[in-house]
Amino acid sequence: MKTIEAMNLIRGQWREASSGERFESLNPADNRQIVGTAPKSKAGDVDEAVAAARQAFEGWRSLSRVKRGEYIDQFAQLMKRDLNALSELVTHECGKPFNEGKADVVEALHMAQYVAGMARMPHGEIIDSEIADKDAYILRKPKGVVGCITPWNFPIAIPLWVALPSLLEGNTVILKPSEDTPICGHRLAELFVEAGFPAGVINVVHGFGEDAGDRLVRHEQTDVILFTGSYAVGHHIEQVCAQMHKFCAIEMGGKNAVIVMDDANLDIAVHAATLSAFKTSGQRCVTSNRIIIHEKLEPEFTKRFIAAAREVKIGNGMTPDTFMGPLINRQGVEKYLMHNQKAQEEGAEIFLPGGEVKEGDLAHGHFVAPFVYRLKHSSSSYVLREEAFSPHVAVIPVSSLEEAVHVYNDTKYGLSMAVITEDYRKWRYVRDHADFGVGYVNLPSIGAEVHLPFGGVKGSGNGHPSAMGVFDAVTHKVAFTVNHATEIVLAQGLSVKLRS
């Protein structure tokens, strides 16, 4: 694969970082392969991008919403044309198997198609006034310049989850892709240019969070920050935006779970748990590091789940039968090993010892094996309450539906969950009492769709979800009332006459 030299996109022009510095993006399956290099941008580069977006804002918002949708439709056609090439790039740069890389790109395409279609759908409301001679409306107006800071694990889909609704509504955008997947971000920038978006409407600035990301958040001329990433960074962004009276929509991590009840279909349960725990090597914010299972089924479930985990094929994502690729970087491996050590210190019964995988061609990548253990729930446990972001899985026995929900809720997070049961009363209880933003019944805890809101509660988000939920985050709802009479009559039936 040819090494790609990414560039910043500012005001429709390809630009190096002002410092002239660049950084490498390595294939996590084989660190000998440089996927590409990208500009190491600083505050000044962000300032230029924000200025470009601010200048382009009035012209972009003045376009017909339908016309803005046509730009996005053209972008969707280009994505469809390049679907396989984009899928391979995702696999090379972030390591997940090709079928998952393709799913990432298909989800991005679905987002583009959905947003383009929304251009011709109603985006306001007509409301009856208390006064018969008045018409009342609720309109949406763009908020202005939107900064999008996105993660590496869905390097095509998540940038479009946040950028495309922002663009359709008349905002201009600065995208700061993850420093782990800058080449995917650059390829999106190339497609935006090819689709004909006016200069400055969409800008892409590469770099690290402490430099480019932090300046984007703190810039006085960014009106909205959309962030997907870790709890620590998201919480920091919330604090900065609150001090600046700036709106932010924050998507953070999760300590998710599959809840398996005593009446569960074990075939469904084992399959759902395997997908929830090991897809993307456990590196999804909706990954389930916990399997909360009724003690009646736990022995049989655990036996079958361990057997399934042993069959997981670990390897390079371009190998057709690979189920689990590498972790993204060395820091991810160290975090995984730390969580495994903590589980042992907390007295876990270890079923699969996990560890690094270094055989043959895997020696040059960040490969690890599933770590599976059984541990009784404790509110003081580190491993049962903190996100591992790796194939690190606890089997937690419980004795009742109520205990299962209590155990699920006993973390600072509240993103995703699945419940496996044949009883509608049980899943309804879980639906109404568990803290989550994305829930599933007889399915894995993964599987988001773009036309649904995606986000969590508590430490997983601030109540402003991604995907279709972004439309609310990047617009103001304003009231607009028109009087058709020759007299002024106020609401609540109050008639006001001025003295002559």
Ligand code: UN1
The other form holds:
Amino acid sequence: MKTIEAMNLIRGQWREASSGERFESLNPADNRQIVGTAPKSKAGDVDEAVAAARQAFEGWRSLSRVKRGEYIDQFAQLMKRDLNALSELVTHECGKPFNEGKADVVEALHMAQYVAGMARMPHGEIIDSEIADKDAYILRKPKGVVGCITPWNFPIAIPLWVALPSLLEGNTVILKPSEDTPICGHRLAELFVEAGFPAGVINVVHGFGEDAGDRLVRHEQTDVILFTGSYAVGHHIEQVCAQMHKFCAIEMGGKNAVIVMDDANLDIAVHAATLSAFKTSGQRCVTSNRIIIHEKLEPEFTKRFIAAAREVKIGNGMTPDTFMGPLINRQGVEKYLMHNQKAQEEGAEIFLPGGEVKEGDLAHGHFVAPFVYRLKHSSSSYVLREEAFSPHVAVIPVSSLEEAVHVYNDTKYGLSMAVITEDYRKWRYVRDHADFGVGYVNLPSIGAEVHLPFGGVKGSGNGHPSAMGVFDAVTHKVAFTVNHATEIVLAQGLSVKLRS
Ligand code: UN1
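Shown: the form predicted alone; wanted: the form predicted together with the named molecule:
Time for the whole complex; same chain goes first.
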């Protein structure tokens, strides 16, 4: 693949950062390959993008919703045309195996198709007024300029999860893609241009969180911030937005789990646990770092889970049948090693020692192997309560359903949870007592669908889910009441005569 030079997209024009500085995006599977370079934007570049979005807002919101949907439909068709090339780019830039790269792009396509379809769906309500001579409506109005700060692990899907509903509702957008996957962000920008979106409606600014991202959040002309990423950054954004009285929807991490009950189908349990722990090399916010297992099934489950983890094929994502690609960067590897070390310090029984994989060409990438251990839950444990964002997995024994849910809930997070059981009473108990935003029964803890809300509770999110949830985040719901009589009667029907 040839090296791609990404540019900022501001007011429909391709722009360098005003400083002229650029940064590199390397292939995490082989650091000798430069996937591309991108402008290292600073506050001034963001200011221009925000000004462009602000200026484009009135024109864009004045189009019919159906017309805005047609732009998104056109965009969907271009994505379909480029499906394979985009999937390959995802693998090159973020390391996921090709079939997972494809899943990322297909999920993005689903979002585009769904949002385009929503253009012709009702988006308000007619509701009776208390007064016969009044008509009352509930309408949705766009909030204005939306800043989207998106992660590298779904570099095509997540930007579109947040940008497309924003656009359909009449907002204008500034997207700041992850500094780890700017070239995927650039391809999206090219498709937006090709789809014919008017200048300034969607702007893309590349750069790092501490300058470009921070400016987007602090800019007084951005009305909404949609963020997906780490707890530390998300929580910081929440605080800044609260001080500025600015709305933000924040998706953060998880310390998710697969809960295997004593009646579980073991084939399903092992398969679900393997996918939950190792897909995307454990780098999904819905990844399960914890398998909470009933002690009755523990010996058999553990034997089979370890065997499955041993068989996981680690390699370059473009090599057929690779299951686990590399971690995204050196910091990802350091975090994984730190968690493994801490598990040892906390007295874990180590089943698979994991570690870096350095055979042949893999030495040039950030490859690591599954680290699997057994550790009893403790409320003071670090490794059982903090997100590792890597294939670092604890098998945690419990002796009852209630204990399983208590252990599951005993972290600051509450994103995704899978329960494996044949007994509806058990999954129903878990459904009602576990803290999660995305729940699964007899499935892995991964696999979001775009037309369902995606988000978590507690430290995983601030209550404004992503995917279909974005429609609510980027609109105001307003009441609108029209009098069609020739005199005024107020609500509650009281007389408003000025004199008797
Ligand atoms: C994320 O990891 O940030 O549910 C999102 C899934 C994906 C989305 C994950 N489709 O596994």
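Basically, rigid core = biggest C-alpha set you can superpose within 1.5 Å across the two forms. Numbering follows the first chain given and starts at 1. Please read all numbers here as calculations on a predicted model, not as lab measurements.
Enquirer: Aligning on the rigid core, do we see the C-alpha of Ala479 shift 2 angstroms or more between these two forms?
Expert: False for Ala479: its C-alpha shift is below 2 Å.
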